[in-house]
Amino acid sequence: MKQGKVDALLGIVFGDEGKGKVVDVFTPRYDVVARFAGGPNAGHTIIFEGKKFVLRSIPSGIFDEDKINVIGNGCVIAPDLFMAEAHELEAAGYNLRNRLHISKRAHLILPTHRVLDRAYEAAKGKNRVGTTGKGIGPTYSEKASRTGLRVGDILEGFDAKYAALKARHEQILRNLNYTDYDITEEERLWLQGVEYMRQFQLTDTEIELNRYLAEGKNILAEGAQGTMLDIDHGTYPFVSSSSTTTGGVCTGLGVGPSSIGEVFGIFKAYSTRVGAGPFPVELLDETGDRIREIGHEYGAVTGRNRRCGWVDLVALKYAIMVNGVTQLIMMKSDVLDGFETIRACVAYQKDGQRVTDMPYDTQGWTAVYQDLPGWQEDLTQMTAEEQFPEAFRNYIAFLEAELHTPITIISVGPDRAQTIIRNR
């Protein structure tokens, strides 16, 4: 029997690219959809048939009743938020219990992790990273320091383990003089969430996934955030706490590198970033505001304004390299409808120096642009590549030539139907 493959779908800039929509479109091609990193700080928005869902922890393949969905060991889970998300899906008529499997090795986000997140950010003063406050960083920190709680711990001796870790957190908070908090109601819901999670299949998902591969089944690995937020390869320290790249697929699901097939890199036709950190292409003008308003660039989880700018080829080339991207998917192309000129960042410059490779620290670098003609047509009404205006075709061709990677899918609107697979 032919061995199955793991195809990876990764955000390759700062996240928020529209991964949820594409996973939803791709799901019929696969037997399993698996999340390998991140937690409820990642909101994947899916719109179809007039309905809108924002998934934070549950994989975006959950709407296909015939597919297995897996939350892998590289993820972190907040039981209360997971319960609320699952209840919303169940209320909409989706049965999760037999189709959603959760790794026993995934780590749990405690209510006190969220308090620690706020306390650590407050202690940084002007040097805040701009976290979502969901407790992600403290949870991953404890994973690395070997003091965390895992999903498998809720199956045996949980009460004592939880009490010990909570007490440890409370001592840290006292040491930080951060004592003005009350988690009574939050903890009540969290413990309800723990009981709710016990109803699901809590398994050794790395064994399960490798068994599927041996049976010839194919898996879609759903990424969270983006490459430039990767703990190793992103704009440190303004990054997430997990491995968001192709390497994270292997460690976050327990599959070998030889199992990786296609690597789909997803990006917007322009650039956005949420939170603090360097952003050389940021537009602090009417153009940036216009892109934000047309693209509805507000965080799916936090509601925060996303910083907007033109497409960044320096960042994209770097992300394609470190991920081994084989195909590109361009999202939100329609947001650029009506711009007379489209700009693309082809290099960074600082102190008389110009670079086209990603520097170690992007702080203080500014963008060098190449201008291209825009298009005035409405892309949202188009259903085939043949309908694209010439200026948009030229924009696609320019990006492919610069990035040396084919753009195989174009999104021209938020609905799953507004997804055009190119004839290649």
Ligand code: GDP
Second form
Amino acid sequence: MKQGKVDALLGIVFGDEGKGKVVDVFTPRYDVVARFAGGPNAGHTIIFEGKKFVLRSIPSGIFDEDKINVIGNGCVIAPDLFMAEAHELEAAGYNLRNRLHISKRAHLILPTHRVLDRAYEAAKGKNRVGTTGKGIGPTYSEKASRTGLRVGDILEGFDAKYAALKARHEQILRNLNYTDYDITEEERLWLQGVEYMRQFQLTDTEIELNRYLAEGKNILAEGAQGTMLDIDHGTYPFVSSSSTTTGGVCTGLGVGPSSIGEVFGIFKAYSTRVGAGPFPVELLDETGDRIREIGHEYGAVTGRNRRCGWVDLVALKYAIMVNGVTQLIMMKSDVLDGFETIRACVAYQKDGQRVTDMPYDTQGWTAVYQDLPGWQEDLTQMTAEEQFPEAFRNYIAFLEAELHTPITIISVGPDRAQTIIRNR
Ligand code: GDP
Ligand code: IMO
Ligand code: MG
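Now show me the form predicted in complex with this ligand, since the one above was the form predicted on its own.
Once more the chain from above appears, this time first in line as the rest of the complex follows.
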């Protein structure tokens, strides 16, 4: 039998590109949807039939009752938040049991990891990362330090392991002089969440996924965050703490590189970033406010304002390179309706120097733009690319030529239905 493939669907900028929506649209084509990185720092929005869901840890393939969804070993999971998210889906009528499998090797986010996240951010002062406060950094640090707790630990002797790690965290917090916190209620829910998680299939997902591949089944790997937030390739230290790239798919699911098929890179027709860190295309003016307003660019997890700017070809080229992107997906094209001129960042400049390759440190660089004519038509009602206005077609053709990669899917609105698959 022909071996199945793992296609990767990756955010290739600063996250929030619209991964949840596209995973949901793609799910019918696959047998399995698997998350390989991140945790509840993610907020993936799915809208259909007038309903809206924001998923944090549960893969966006969950709305198709016939599919298996997997939380892979590269993920981190907070039992209390997982329970809340699962309850919401169950209340909406989705049955998760037996079709949501969680890796025993995924790491657990403890309540005290979240306190540590706040404490480390406070200690950084004006250099803070602007994390989501979900304990992501401390949990992945502990994974690397070989002191973390994993999902598999809840199956045996958990109470003692939990108490020991919590005590260690409390000691660190005392050393940091960060003692003004109370996790009593949070911990109660968290322990309830641990109990709740036991009802799910806690498995060796890497073995399971490779078995599916051997059976000829196809897997969609759902990215979280984006390449510019990747621990290796992002704008370090203003990044998240996991591998959000194609390499992360292999380590975060336990599948070999020869199993990877298509690599879909998702980006928006403009750029956003939430949290601190360099952002050469940032528009601190009316245009930036206008994009935020029209695009509803407020964080799905934290409600924070997302910083907005024009599309960044330097970042996109870099992301296409490190991920081996084979197809691009452009989201939120409709948000640019009505702009007289659209700009695209084609290079960065600093102190008279101009670069088109991503610099080691993106701090202090400003964008060099190329202007393109905008369009005045309403894209949200369009159902086929033949209906696209000429200026929008030119924008697409310009991006494809610059990026040497085809844009095969174009999104013109938040609903599942507002997705145009191009004839190629
Ligand atoms: P993710 O983290 O990559 O899954 O993206 P988020 O869900 O955090 O943010 C994307 C936001 O854009 C969500 O509110 C989506 O409902 C919305 N969205 C997705 N695609 C489109 C689109 O083509 N047009 C518009 N206007 N909104 C979109
Ligand atoms: P999705 O999957 C956008 C950002 C945070 C912060 C930095 C580190 O919805 O695209 P962390 O809590 O991970 O330690 O924060 O990364 N960040 C995201 N920004 N979308 C996300 O996920 C993000 N997950 C983390 O704002 O700047
Ligand atoms: Mg998001």
